[in-house]
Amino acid sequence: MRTYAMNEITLMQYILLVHGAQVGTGILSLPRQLAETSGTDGWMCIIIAWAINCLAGTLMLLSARKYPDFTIIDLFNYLFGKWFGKLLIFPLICYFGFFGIDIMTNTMLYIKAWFLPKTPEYVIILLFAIPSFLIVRNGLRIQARYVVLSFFMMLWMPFFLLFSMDSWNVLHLLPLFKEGWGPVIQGVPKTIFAYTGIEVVFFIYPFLQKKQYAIHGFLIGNSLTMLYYLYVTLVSFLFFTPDGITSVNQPVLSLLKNIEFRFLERFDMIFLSLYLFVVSKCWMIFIYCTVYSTSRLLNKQDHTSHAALYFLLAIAVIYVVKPTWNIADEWQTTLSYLGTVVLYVLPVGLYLYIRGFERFHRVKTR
């Protein structure tokens, strides 16, 4: 049965989708954090998310290939019932826009800082609403291909980072393991908002068109992520003094802001605008899961008014709350819980479920 034949993605499509939901603004305080709760050793929770999240990454897709045709949507009411099924997804959609919106003010903020810091907030969403609109609409095969055009487009951004080494210091990371353990350990569920994206695997999978594939795809978007984390976190461990870079909130602006050439000044403006183009693929995908799964429940085949409503209600969220740096830290706290929830309990739960589910119709044939 090929539903979903006119989206159909790549291996790579997907890939790159599963990577760039994972990154997002995080990356530029996620350094400053791991300090915060582990010191220099705070890369090694990095590690150690990663394979967690390949571990619960692996057990949605050891679900969704049970049901290779079925969307998130098609999986709830084939194993809960039609109304039941839609009552527990429900609470998922409204995680995931709410994601897209805290994505969105996040990077509003960044932008209302460092350049229009007159203009309203609520004009800024609207700035990055519409060509976001025009990407969403259209499906998710032009959203995969504006994924993979903005990664490559933006693969040399990370490179510029090595212009600081002349101010790297080595002895910054030393002694490992300074207070043992327990402060890697701490610093774990410090990494679960920079990892969260890989339950968009939910929604996509139906779209791929190899799925023998799907894991495997999956663990090398997750481990792209893993190594540009642990890039940058390294970096700025080398760059600021272990009490240095707790005093800074974004190191990675920070260290950015030393980097100077003679033709140009202050790169990191340049290199904040053009991260734009990364942060947009992250908020882009959970707005389609949005308002796709809104659109199947309604028995639409078109999302299109689904999405111009998702955004017209973000711009008056915005002008209505105008969130403030502390706003969004409450927000992004209360996304790290229900994370948790959506990345660790759902995929077990969900698996133990399906084998229940299975067992349970195999007797009853018999």
Contents of the next structure:
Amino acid sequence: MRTYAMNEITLMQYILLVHGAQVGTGILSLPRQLAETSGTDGWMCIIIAWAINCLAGTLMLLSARKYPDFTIIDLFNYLFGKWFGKLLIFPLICYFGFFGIDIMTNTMLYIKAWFLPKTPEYVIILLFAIPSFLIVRNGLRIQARYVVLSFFMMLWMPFFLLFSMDSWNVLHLLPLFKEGWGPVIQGVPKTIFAYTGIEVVFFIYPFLQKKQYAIHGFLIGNSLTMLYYLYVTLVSFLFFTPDGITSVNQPVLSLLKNIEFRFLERFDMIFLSLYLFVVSKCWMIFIYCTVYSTSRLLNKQDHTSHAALYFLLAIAVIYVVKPTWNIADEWQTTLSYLGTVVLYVLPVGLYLYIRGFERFHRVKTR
Amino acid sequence: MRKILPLLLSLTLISFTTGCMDRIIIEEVSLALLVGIDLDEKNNLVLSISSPVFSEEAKVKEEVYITKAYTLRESREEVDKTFLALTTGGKTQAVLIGKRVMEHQGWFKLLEPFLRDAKNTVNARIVMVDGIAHQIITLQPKDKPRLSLYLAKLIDKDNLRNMNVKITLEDLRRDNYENGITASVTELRKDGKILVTGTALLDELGRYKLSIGPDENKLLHILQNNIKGEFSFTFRDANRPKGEIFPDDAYSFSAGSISVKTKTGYQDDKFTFDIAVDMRVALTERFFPLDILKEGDKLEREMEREFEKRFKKFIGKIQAAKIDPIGLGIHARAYQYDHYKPVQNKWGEALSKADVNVKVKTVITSMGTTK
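Would you mind giving the form predicted together with the partner chain, to go alongside the form predicted alone above?
The complete assembly is shown below, putting the previous chain first.
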């Protein structure tokens, strides 16, 4: 049964979808958060977390591989029965929906703080919502194309950080393992929010054309993210002094403020507005997964109305809540906890359940 | 319906994006290009702001406002009372701070709005004025371009020749939060016209400690391994007669490539820093006869001796003041972390007890076109 023929994605699109779902707003404050817990050894946390995430993602794909044409909704239906399955999948969909709003909110707060302090929150969200809706209402293939396009368009961005090279000092990184392994391990949970996004493989796996490369593709995508984070964190650590980096909220943005050209003094403004392309990939995938799932739950083929509803709801929520930095911070902490469950507990649980389930079935059919 | 939906939505989008609620018209903004901070005799804060006037009718192209205020942010409202337009700090070129302000602990707080408000720039040059800052801001030199641009250029140009440090607000913040280094800022003086006199060194709490001139500033840059631009020195050869009217003992050279290696150690309860400076120099001026082919190495040794003497004097100065503008603390943390950690909050004192040895090696690479 191949109901996704119209929306199959290539391996490249699959890799960039995974990568795109991971890289969002987390990266802007990641260096500071790592420095707070682990000092200058914080960058090592990124590598450790990467290894853990590779394992978690592989486990997700090993579970999904047994049922190659099932989306996670079909899978839950099959494994847990029609009603119980729906009941179990519901929190996961809420998580995805919440994640979408949270990334939009974070981005909105950046935009508000850096360019549009007087514009109301919901207007900025409305501006995000319109183009996002036009993409999200389409099938996964369109999402994938958007992700690939914006990935290649924005490929130059990391290189601009090199303009700060004049003020780098390698001595800031020394000595390695300043306080031993303890702080390095403690910093690992801080990276969870930045690394979340690999859970989308549950949703996009059935659409992949060449399923035999699913694990490879995932590992490439995840490694791409790791390199990206490692690079940005190292640049921030080299630029800011070990004692000073914790005094800035978003080291990456503060670093960009220092880059000046003869013809353009405030390059950070342009950078941040173009960075919207990168972040938008992230929220669009999460929102797509949400509305696709809800429409599947209600047995609807077209998810346009759900997408419209989602964005209207998002604007309404922002209008009512009027998020501040503190609220966004709380949301992010909550999502980090939920993310731990989705990223690590869920794959392990699901994998073990499927093993048991199959053995049980085999016994029954025998 | 499905076809016109994207069109309709795009139109909505366009109608919303025409500036949102934050549109700024350039004629209605006054850019605070120079900001001055002073303390008067009664220790009241005096703030001054200079901004360009975008009007054909105005004769003077700059408006200056001086006010007593509690904070910088508050002074902005005071200024808006008389200025043509609303003041913003997005393009500030330099912040001039009076010496009296810098002598007090905690003045760094005053720069808060620049660091907190994302719209403000962090690339403003920080300058200490030996005297009163608003006396410089109110100057309108006739033979120079706009004061703000002129000051910015002056500082950058002199920095290229390593006569003073160029410290932006971001640099100052980094130095301020870092235990292993103390801040240093450009120093200016008004003496009829504006003079860049060198660099002012601050202590760990940000208080002004001492001033160094262009010559010592070059040494500072070498020790920091901040080798950019031109390093030219004029020395006097101690072994030669002075000369009557015109000097007979002077020679000048510029260092082409300089390599600096700092070794950090810990012995007998104190830190030791062995700094090896390797220079390749080109002679630019010489007032006494010398056969470089035969006696070149004699001159090289003489240069080394003079350099080491100067380094020693400079280091003695900063050790006596218990400051570390070089950033040796960063080396200490990187290589002697176990010993550095207990003293990191009083690094200046630890450094004052440390052994700092500078070894210089020079090679004359060219004598110029005259033999």
